[in-house]
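Below sits a lone chain in structure tokens, taken as the form predicted on its own.
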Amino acid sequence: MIGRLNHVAIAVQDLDAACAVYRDTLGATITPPLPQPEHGVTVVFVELPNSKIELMSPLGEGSPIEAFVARNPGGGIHHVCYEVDDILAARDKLKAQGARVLGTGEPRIGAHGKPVLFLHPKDFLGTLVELEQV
């Protein structure tokens, strides 16, 4: 079901000096910060030969990944993100095996422009997985 791994997100409180340790440290190439305050979040991505690394930071107040960089003042691993070939489909056939989508369910625009749900990380090892259609 899953395809490539598309991305690891990191929550970090400051998102300019987390782009700072991969730019200036590893020599990283970053896009510009991307608002996304239908997530709650600015997001930037590190660009990787064969994936990406996204850097997250609370947008505005009650963002969903405020507690998390609370708990984790230094930044954290957030989630991974694998890319789907059809959202709904594999939607359906998780939640009809017992997984538990977050949210409503239904898929919402991610930063990339196409459509993300959110599975429970009690359901998938402690971790909290992303998929995306491409």
Contents of the next structure:
2 protein chains.
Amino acid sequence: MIGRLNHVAIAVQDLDAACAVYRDTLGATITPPLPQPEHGVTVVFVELPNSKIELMSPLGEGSPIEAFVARNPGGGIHHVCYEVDDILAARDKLKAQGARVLGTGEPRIGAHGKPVLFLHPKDFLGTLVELEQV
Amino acid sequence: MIGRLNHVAIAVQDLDAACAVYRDTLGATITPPLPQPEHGVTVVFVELPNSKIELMSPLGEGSPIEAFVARNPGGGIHHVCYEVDDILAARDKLKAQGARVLGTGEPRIGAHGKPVLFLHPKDFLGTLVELEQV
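Go ahead and give the structure of the form predicted in complex with a further copy of the same chain, now that the form predicted on its own is out.
Whole complex next, starting from this chain.
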């Protein structure tokens, strides 16, 4: 069911410092910061030849990653995102197997403008999993 | 400097259960378990079209991931691995910028038979980073 590893997301408090780590220290290509007020985050993509790292920091009040960055002030891996062809079919198959889908269970339009769902980390080896329909 | 995202490693206590999550629930292709006594782990690779997930569980006494799985009994992301062309050049550049290389600082032969180094998570956004020369 799952396809490509679309990205690994790292949440940080200080996005400029995070950009410096990937751009200057690790020598990778990064995109300009993209504020996404509707998602409560500002994101920067680290472009690797086969995949991406998504650096994100909280934006505005009540950001969904606020508690995470408070617990991990130096940053931490927040989630991994796998691509699927059909997100509703994927959701229904996962639910039938007892896996928990977060939120309402209805796909939302994610940070890349595509339908996404998040799966409960306790059902996926302690890893928050995002599914993105591509 | 960094190239492809070679893999994301997830450490677990129960490798059979972890395999079931990726093979049965997420419908991915996985490899047979590969015991690596010299590294203190047993590994299974989840083969994605563009990258890999490495599932690993402790093997034998004093496994390097024993403390991690004790802290994260349900599993957790242990590290991410980026490919580099020249691991010694990468190491020297990173050290010159003040980044900490773990262990002796000399590359070891990693789980894939290639030279690897690990970088201190506190210098890399709370993420343990493996570099692998390919």
